[in-house]
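Taking the form predicted alone, here's one chain by itself in structure tokens.
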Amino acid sequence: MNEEGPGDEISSQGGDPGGGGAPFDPDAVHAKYLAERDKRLVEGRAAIRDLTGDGVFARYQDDPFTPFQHRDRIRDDVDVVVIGAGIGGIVSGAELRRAGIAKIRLIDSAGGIGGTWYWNRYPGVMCDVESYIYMPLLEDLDYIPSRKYAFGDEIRSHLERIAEKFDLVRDALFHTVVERSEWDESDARWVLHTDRGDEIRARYVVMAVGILNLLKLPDIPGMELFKGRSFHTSRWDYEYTGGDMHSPMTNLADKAVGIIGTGASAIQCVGPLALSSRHLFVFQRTPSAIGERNNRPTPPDFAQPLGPGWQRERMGNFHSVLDGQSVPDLVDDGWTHHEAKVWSPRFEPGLSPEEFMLRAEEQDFEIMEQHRRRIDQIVEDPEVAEILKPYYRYLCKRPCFHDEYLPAFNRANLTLVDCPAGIERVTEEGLVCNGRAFSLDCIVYATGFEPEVTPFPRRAGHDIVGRRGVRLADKWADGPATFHGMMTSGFPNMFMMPAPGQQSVVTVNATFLNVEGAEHIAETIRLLDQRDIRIVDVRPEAEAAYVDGIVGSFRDVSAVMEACTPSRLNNEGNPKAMNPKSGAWGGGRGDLFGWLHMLETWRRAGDFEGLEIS
């Protein structure tokens, strides 16, 4: 099905590190990725739909799990709000309840506990990182989970036994939107405002927004013309196709079923939507690298040779073997055998810098062809095989791992659809697509959620108004500014959990994140205490120092993200728009240890050096 176009001859059959391979020809190479780029650099291919205050599609954020229930305006005092009830918040809570806080009060938009596990409950979803190194405070609760990778009804029971061990449910705001805070400086309090009428003043905010709260609606012409039934993965529609998570959706029997996307989020669900429905179409833009997940029961021996601090050693592990560290690889999966490899390239010393980018991109090449190879050893179709295949570096895109997802292309009632430039538009009965109409009963937008560098003020989805009444959009208008990519100068009290884009490091693993900043959180705000301190801001020039640096040790890799496919990583296609004050602590993803042993020496000072305290 696909046209002949420059490179055809990087053969899929070969390429595997083991032998025997097509072997690495970098102009082919540089020809063919190019040429299925710009299959891709569609003018407006990235359009999304704002969902604030839109008429027609506002009620793709509704919640369907959880019943809306009335109640009082509340007005009250308390020492922290955290907004967000995510991991983020989860932690933050459990660590201040830890430092001895008393009244905290969690604020969240969802109907409970959860943040992305809360909304996404979509059929097969389950984390994409190890259980045991995702799953938080599995010491504090004593649990193991039941398999390497969980599912995600698992991971959101779990995260609600943290909430309940800390007491966080019992004070917490649910089906609660925050659409003002605001520091109050004659009191010292930070003063919140509600979609429910609500008046919660704090003398401290912890901004625990999360990183994919966004839910991303693709503009397409027409989409408000389907006369069908339409939901995104985040807010899967069970009344209407039947089953839950775990069980066939028997309502999609006799249905025709579109799903647009390729992503996380429709690699997890197209398996259970093929054995459901009646006919399935999968639209896809751009394939994603798939590997092998291997999921498998948790051994009845995991826990036993564990030792106190077992979770935060392998989390460390894990960022080390990434980082190409000389360690045991503890976790042993997809994301230490190929991410690292690609992220931090081991080669022998005396390679000129050319010679070491050129073994690098071969590198890259050789793990690209194993998943291409994957796809020829597992699809039966060779047309169908072809348009599955990734055609770009292995850093362009998120990887994916799974075992169902390709089988399920084996299926006859399923049909893999090639649009690279995208839909062309949603119609009464369906959607066109390379010019030919596809009928559908049910289109199932598996597009995923805005990047996780979506500018702060935007993902917090409020006015933030500080000092001078200084709105934080307008001081982070040419990009953000913080001190330890947790705090910033006129906005005293308040603290952000760390963020990608936001000056402190990148993980692919969120929680080791979520955890460290947490305890850094919580710790300040102790200390704090402890000297009977009301106000804490950040001193100007120590924020400025902090952001100069952030700046001077920008990496720019523009120019090897621009050969890239369109993708969320490379901003869509246009990279030279990122920011150097967008960057991490240490340059390029960060260096999340020293970043962390500056926080920690910071912390042992006592000092409080950078800050301004009354």
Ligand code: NDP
Given for the second form:
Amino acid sequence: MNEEGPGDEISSQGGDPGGGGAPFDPDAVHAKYLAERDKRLVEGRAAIRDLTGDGVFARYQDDPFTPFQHRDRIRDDVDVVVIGAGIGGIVSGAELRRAGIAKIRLIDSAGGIGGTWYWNRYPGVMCDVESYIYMPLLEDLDYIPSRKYAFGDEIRSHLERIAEKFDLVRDALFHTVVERSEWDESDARWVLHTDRGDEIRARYVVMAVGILNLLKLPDIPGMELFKGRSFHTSRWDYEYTGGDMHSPMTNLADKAVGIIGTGASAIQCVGPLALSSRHLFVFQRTPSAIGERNNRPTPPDFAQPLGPGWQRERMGNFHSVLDGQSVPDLVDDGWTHHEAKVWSPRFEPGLSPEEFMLRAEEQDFEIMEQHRRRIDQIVEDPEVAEILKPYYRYLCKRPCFHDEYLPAFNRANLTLVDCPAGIERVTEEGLVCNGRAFSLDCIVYATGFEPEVTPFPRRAGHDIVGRRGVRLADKWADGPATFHGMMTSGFPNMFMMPAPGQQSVVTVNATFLNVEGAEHIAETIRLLDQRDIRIVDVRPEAEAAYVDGIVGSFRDVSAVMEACTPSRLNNEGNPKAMNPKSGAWGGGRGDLFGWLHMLETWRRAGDFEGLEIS
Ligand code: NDP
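Could you output the structure for the form predicted in complex with the named molecule, given that the previous block was the form predicted alone?
Up next: the whole complex, starting with the chain shown before.
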């Protein structure tokens, strides 16, 4: 196994959870965690600017990377329209090609292939899931990523190559927004209208709109007043900053820059920003838990022992480790060390439920202590170190992994601003936090994306109208209702890529879910075509039974999550409001292998049980 695996830096102070560190005093820990939570549980913390039709802020979504080109409107009739050209859309397209589908149109609002990897080009952008399991179809492309964690441009180029290989680019429509999808029963077609005046008819539609597609701007008083430059991390303004993803942003040498947010995006770009700016102010509401990254080039002999199917096996292995199974840890990183222990705690048998909960809490505490000690080891100023320490359970927030973020706080040109209650307001000159004004030339919003549980119809960004004129947004007004997490009754010939909050399963490696979902959808369409079936819909009773299964296995963990610092994982401090219909197959985060087995068995049976076909 890898001898330099993440976690070693903290093991110098106690090794894997269980050794060394501060003793676990449950009452003291609860009191500290709750006090830190309460600082952040302020009213309106989750308020966002709704960019739909927002005259002032809609520009934050504009594409700074590819010039808009005029084209004639299109009217045609294809086999499948795939909405979205990110990983989900591209692997869907690839699998549909493999299934023999001839006419496929990808449609995306971006100017090219890549989805989240098209938009996110901020300095330092990198995937924090191992590239060998995250970058899809490596075996098809005969490609081995250059390092364990790939930078964004390598991922984007790889996705472009997949799209070329499977001939998905020629017919793709970029800078095109679908405004309405409507089922036409008379013709057994979906009819899609776009903002470019297109009318595209399709036998099938695959919604691969992604889960990080709606950039999130907080609603801070005065945002429209700021006279300097401001942008979101997912639309990096290199025209203003100079430089690029890998080279210094020379235009910032005389600029004071403020970055709002300290999540997965911010921690990757703070280092490069600090190197380039005259001064960088990091406005932190909640500190992230930053584990070691230990990125490294792919060893020259990496591919040597790999046989056919190695990538899918490695993806499965990663999830098995997170599931707590006793298998070799091939990926061997912070996810498999820490997240696995928290997801799937394993203790000696015979513990009572109370003892189990206490042991799980203690283990979580020890993992967090390791993260806090790491900060003390790296950050020289004890006051700054204290502000950077995350005081909550590891399971409360998505963990981060980075090796250059914490050292940046030792730089003289970086100031950490502690604002647990959030930014107070924006002024013409800059930001105000805790009553103190900061004068800035530039504000970077590293404030993330609308959460996965954002209702799918909103993420799809347009009206989806099924049989008898029913809008999906209305049908799902009180939560999703699906069959297998990929189809919904009354919307024939429509598939949705599986996604968290949508009755499939939750995974750390979203690519795994995309690849499996794409295969299921493509194989289902292939089987339907083989039998000359023109219309396929979900039987209402089959959908009801599937939804009952989801709701019935929903585990109410609100008691634990309520004590968490507010985050999207606990519905911003309101876990009781979590909708059981947004749960996963098998309860909790879902039983991924059970779900995949169920899908495969269903496909193999070949009788389309639960579907109404004509
Ligand atoms: P996040 O949602 O993780 O972080 C947003 C940050 O903005 C948080 O620190 C948040 O504080 C802060 N914030 C939001 N509103 C305010 C406000 N009003 N005042 C002050 N601070 C505010 O967004 P990211 O873009 O960092 O990441 C989003 C997701 O993207 C990740 O969860 C991950 O799924 C994905 N991602 C994945 C990467 C990868 O390598 N695979 C890399 C980057 C992103 P608070 O924490 O208090 O809410």
